[in-house]
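Single chain ahead, by itself, as structure tokens, in the form predicted alone.
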Amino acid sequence: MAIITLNPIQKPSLLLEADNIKPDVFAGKSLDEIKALHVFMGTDQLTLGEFFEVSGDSGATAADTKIVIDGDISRVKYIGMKMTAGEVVVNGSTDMYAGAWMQGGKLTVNGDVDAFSGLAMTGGELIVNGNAGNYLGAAYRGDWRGMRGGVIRVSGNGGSDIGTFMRGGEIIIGGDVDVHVGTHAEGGKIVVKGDAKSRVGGQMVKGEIYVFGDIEVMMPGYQYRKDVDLEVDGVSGRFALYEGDMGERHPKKKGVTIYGQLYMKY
């Protein structure tokens, strides 16, 4: 796999919008062509080369191209947005929308990501070796289609509104999360290995949520069903199974009502 390396050479005075930083765009281009790609800072259209030193070689296709960003880009948005193949590694933190609308490939952030990362993903893998902001794997504002496929894995903590309108895929959080997990979910799987605050699974129609720690306030629309022994993300244990949200309309399959399933580990 051919590797292109980006080294930040200046910090943008405003948030930088850099949706061109992905293998789909870099593939088949020379270094000069990559440096000339546009970025936006406010209303100003600038070039990638004004903010990054670019070295290495791109592959003939996105699948053959790996982008490595060495340095903090916590003021740069849209890294890996809509990428379909290849790989991006960020050795630092990013701003909002990292991996948003991602369809394939792999994006690894060795730091933190801000809000709306993994937004409406349909495929691929987003690995965050730090903390994630709000609306991880959620739907875009005003849309009802959240994450539909792929995997998001966060080593640290997550913010609020994780997996809002989630319809498929998987989100694994290694630490704690804030309020509103899986709100309006109609599928998918969320694993929280730490504690959750409140409103877990609110207005959930179907899908699965697993919480290894405590839930500060349990939603009243969930009813305990039974204890089950499970292996979840490599961890075996006994879980209490709750079904809900009983305040919502739920579909039927072969005459059986389908509920969202919330598991709490003992």
Second form
Amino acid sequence: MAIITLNPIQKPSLLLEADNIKPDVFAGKSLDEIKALHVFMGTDQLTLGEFFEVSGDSGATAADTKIVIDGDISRVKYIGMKMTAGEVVVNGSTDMYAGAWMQGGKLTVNGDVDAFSGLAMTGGELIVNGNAGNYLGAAYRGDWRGMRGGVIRVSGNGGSDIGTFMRGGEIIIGGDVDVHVGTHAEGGKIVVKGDAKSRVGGQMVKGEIYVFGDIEVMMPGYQYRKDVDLEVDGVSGRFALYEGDMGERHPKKKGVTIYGQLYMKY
Amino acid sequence: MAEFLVKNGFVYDPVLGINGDMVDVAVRNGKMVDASDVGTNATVIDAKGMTVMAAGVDIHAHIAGPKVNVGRNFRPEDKLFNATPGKGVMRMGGGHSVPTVLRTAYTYAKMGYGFALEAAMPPLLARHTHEEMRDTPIIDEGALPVFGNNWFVLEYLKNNEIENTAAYIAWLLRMTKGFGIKNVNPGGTEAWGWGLNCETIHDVVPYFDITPAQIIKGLIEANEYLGLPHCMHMHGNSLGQPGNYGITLETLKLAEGYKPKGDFGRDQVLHNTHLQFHSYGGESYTSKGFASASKEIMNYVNSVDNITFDTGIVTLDETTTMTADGPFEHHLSHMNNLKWVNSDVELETAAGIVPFIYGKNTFIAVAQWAVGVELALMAKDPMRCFITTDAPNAGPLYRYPRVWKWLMSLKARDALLEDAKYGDKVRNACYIGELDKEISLYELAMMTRAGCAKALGLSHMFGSLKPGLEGDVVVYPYNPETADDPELIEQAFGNAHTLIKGGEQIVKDGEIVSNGNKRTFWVNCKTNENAQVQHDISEKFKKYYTVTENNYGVSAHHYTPNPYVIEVDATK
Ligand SMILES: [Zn+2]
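Since the structure above is the form predicted alone, I would like to see how the form predicted in complex with the partner chain looks, so please show that one next.
Up next: the whole complex, starting with the chain shown before.
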């Protein structure tokens, strides 16, 4: 796999929008062509080369291309947006929308990501070795078509509104999360290894949520069903299974009503 | 003012009887003139190998006002990855089904339109509607206030007080700077305030003790009492319900015996909008339970001469439905489980909004598409059938050229049915498979401009290239002699080569070069003093409205900085 390395050389005075930083765009391009790619700062259209030193080689296809960003890009948005293949590694933190609308490939952030990361993702892997901001793996504002596939794995804490309108895929949070988990979900799986605050699975139609720690305030629309022994993301244990949200409509499959499932680890 | 000479094009003007002949067309001082009446300094537009028509006239679309704006606000995803930056005289635009006002104007210009009627204005929110129309450049617009669930109207018509109804309507048209009478789900929207609906024209409206049939007849009579330019504009009861065609037939038959009055040259007393949604047979939305009733409806429409309609053709897109038919939108939100907005407008009306996806791999959406297409293909008189998508209810505005492609090309329709998952089932449940008719450009000109202008009472201004009419001319890059691929229709009619509007060039070589001189049309109808109605109005404002009479009207100049007022005298 060919590797292109980007080294930040200038901190943008405003947030930088850099949805061109992805293997799909870099593949098959020379270093000069990559440096000439546009970025937006406010209403100004500038070039990638003004903000990054670019070295290495790109592959012939996205799948053959790996992009390594060495340094702090916590003011750069849209890294890996809509990427379909290949790899991006950020050795630092990113701003909002990292891996948003991602369809394939792998995006690793060795740092934190800000809000809306993995938004409406349909495939691929987003690995965050740090903390994530709000609306991780959620739907775009207003849309009912949230995350539909792929995996988001965060080693640290998540923010609020994780997996809103989730319909598929998997989100695993190593630490704690803020309010609103899997709101309006119609599928998919969310694992919270730490504690959750409140409104977990609110208006959930379908899908699974696992919480290893405590939920500070439980939703009233969930009913206890039974205890089950499970292995979840490599951790075995006994879980209390709740179903809900009883305040929401639920589909039927072969005459049986399907609910959202909330598993709480003892 | 500028002079224009459009030369060498294939001209289609059903009013003048020009059917594809190569005729020169000229504009001087904002009006159509004889080609010999422009000087040698006239700007010459070479339309060789292209189609020339009068600018389009849209009789029914939801393009400005509170409903559209709530749609924009609650659907940010409608603009996702879909904004165009400003360029030249064009400002930024965005949105598919609920576009910004600027994109609406640019879309109309590129499709060659010069006039559009906003189909439903809640009177209490007329100020907002006018502000949006004002901010929509290029095209002339008017708006229809809604009356079919208005408390004044219900109370007067319960006692068959036509004169009072008419006086109130005239007052409201003046207050709201409205164009005519819209009637949406008569009685049903008011019943919705009680958790009910009026599903037939005989269901009694709770509290008011009046039926939709009485409201419909009463509004036709009041309209003709006043002699307004347009007729009563009807969205009937039980929209979208399988088996509703019987209710539609009953509704249409209420117009029997009425004749148009007034000086505006229209022949109809009832315009049934988005007839597609009202032409369903069967009893469910499934392929086994659904049937098209377009033939039953068109057999009747073709047999009379005092009814016009527009199609409301489904475009098989993701869109946003919005209507003053509150109970219908509630019903819809329970079918697709998507977000829903409901709004009550005090004594006047209500509205609902729900996003909707007409999926081409579902049976029912393609069947709905077929019903709408069938109505247009079965229409015997293209001067009484107008092509719309009830934008955005059956499909976004910018899809008009695609709809024209379907109507003009059997090949395009067959390709769609071939591609659709349940195409064969749609052929079985509908009449689409029996129809090989292809709409000609001559008929298209009737269905998209000449007929619409006449039905709106605006044939003295729009719809034709006749000398004396407004200088509104469009040139489409479509060669009727050589074009064989139906895709060329969609491409050409969505990308006008030239648009001249009011004598000013708006589109030049396919680019928008001017924001024109937009006018707001409204009807100033004079009636005799009516103490009873004046008294009732002040009583209602004192007792029920949350605003005073002084804060109600569209009075200040900035709402309609460039008005075009149509004077009507109903004092005799
Ligand atoms: Zn409508």
